[in-house]
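A lone chain, given as structure tokens: the form predicted on its own.
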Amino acid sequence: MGERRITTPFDDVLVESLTSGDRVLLSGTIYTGRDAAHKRLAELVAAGQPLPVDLSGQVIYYVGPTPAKPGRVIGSAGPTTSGRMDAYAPALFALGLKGTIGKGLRSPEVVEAMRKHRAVYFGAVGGAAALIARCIKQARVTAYPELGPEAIYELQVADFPLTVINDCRGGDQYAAGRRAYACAP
């Protein structure tokens, strides 16, 4: 199976065309966010306040990039563990977020929220942060600069390699992988 090229922003048609296990090359605008930024977003949602970025049709990459070296757009930018954002993800999906990028399993509540709101979870390769950074063509802080690497960045990416882990129908690539390699009793 080859890689499929997709571009942000996403709509339901695109999300519904993705299946767990698909390999994609993502281009366009994505946003970053980790624990501290998600906590602030959740507080705004709970208070009925607008978010600092419009997440409708967008993708959040769970990353805290390192500072850029001279002549570089960004430093290392490897994925962080997605489960740390699970408490916040369902509310963001309800606001129109269509995708997240990280590493590791998602909770049953997040998987259900992706089904309900037509969203997808992508896995990025851990341990390849310097290589991933090459796919990032522009980076600028759009919210919470005082959080340093945990600020919300707007990234322009080109051919960012990802795998669909959870699709909007409940497909789970991690579960499929475990089944494929399980020993028979």
Given for the second form:
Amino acid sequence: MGERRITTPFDDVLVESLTSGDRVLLSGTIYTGRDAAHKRLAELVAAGQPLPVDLSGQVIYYVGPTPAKPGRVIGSAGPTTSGRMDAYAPALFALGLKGTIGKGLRSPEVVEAMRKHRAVYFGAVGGAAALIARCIKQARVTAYPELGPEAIYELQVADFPLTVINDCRGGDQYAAGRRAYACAP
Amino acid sequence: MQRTIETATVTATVARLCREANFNLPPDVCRSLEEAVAAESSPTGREVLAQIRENALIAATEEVPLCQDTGFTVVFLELGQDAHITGGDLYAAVNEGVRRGYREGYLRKSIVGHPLTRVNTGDNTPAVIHTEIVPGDGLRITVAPKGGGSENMSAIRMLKPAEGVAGVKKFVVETVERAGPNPCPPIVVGVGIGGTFEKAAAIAKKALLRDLGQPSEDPAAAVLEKELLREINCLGIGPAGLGGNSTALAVHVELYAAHIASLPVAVNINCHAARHVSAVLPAAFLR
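With the form predicted on its own in hand, show me what the form predicted together with its partner chain looks like.
And the full complex, kicking off with our chain again.
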């Protein structure tokens, strides 16, 4: 099975062409965000205030990288557990966010919000943080520098290897993978 | 004879171990991943395992962290009863080592000083320190950085003795099944059976330090480890949760005596970045 190259920003046509289980190589601009940044974004959304980043058509990578060694763009940067951002994600999809990258299960509410707003969830390989860092060509903090590893970074990535976990039709690669390989002990 | 160990040496050793643990996948884990590739029937699973092995190679060669979650620094101290620590507070020396190791190694600072108000301490301290007094006159220090993603999927339950081995197995397998793709499979499963509530959790954590694939010395526990590994790898979760038969690299069971009314079971889940590295002080003591 080949890997398909895709580029941000996403539109509905691209999102609808992705199916759970597809392996892709992602390039372009993406934004980082994890627990603390999401909490702040959610507070702004609730107050009806603009966000520090326009998320329309964009992709958020759930990651808190290690500090960059001198001369490097970024430190190690593998995915964190996505489920901790489930409470915040539907409101961001409603604002036009088209994709998220992380690892682990999403809630039924997030899967439903992705169906409703046409968005997709990608899995990166948890723990492959030094390998993934090689795909990150530029990094700059765009919001909340005081949060350190939890700040929002704008990343330029090239050929970031990902698997589509949940597509916008309710497909779920975690469930499909288990069905294919479960056995009787 | 009483040996003297300087706290400055403890600090320098802890700092070095913090860096080493985060840059180098232990040899037993590397071997176990190699075996997993050979046994994995999913092509995607094999691809994920190849990425994990390549990642370990990059981290070791470039001296960068294997995983961005450089963990809560869990430190085990086995202190010989005839050793004499001089130069200040032992735990302060350990924490200074963590501070230094995480700064010098460009490791992530992942600790908030208060679990409710949640402000990052900025230096990854305090460590979680487990101390055991043992015979001898040396100090063995083990640093085992523990990631949050896998720790969050761990669980403890106070079973009824009537539930027996079958109840233990059911709880362990259910815990791994519920964790699914979250703790970065292939995982290592530490199981603590017996003791009190906190003892079961402590020995489950200690089970993660054993070299992967080295069976328990207790015959009943060794059988249980084998059966649990087989059942867990039949769940189909696979590498990165994308489907496959390497869901766990190893299951390690540690036992302790139990109260006549109790059968506590703790399941501590570790990711494939099963980091642990040790040193013995004074260094001359080794030779």
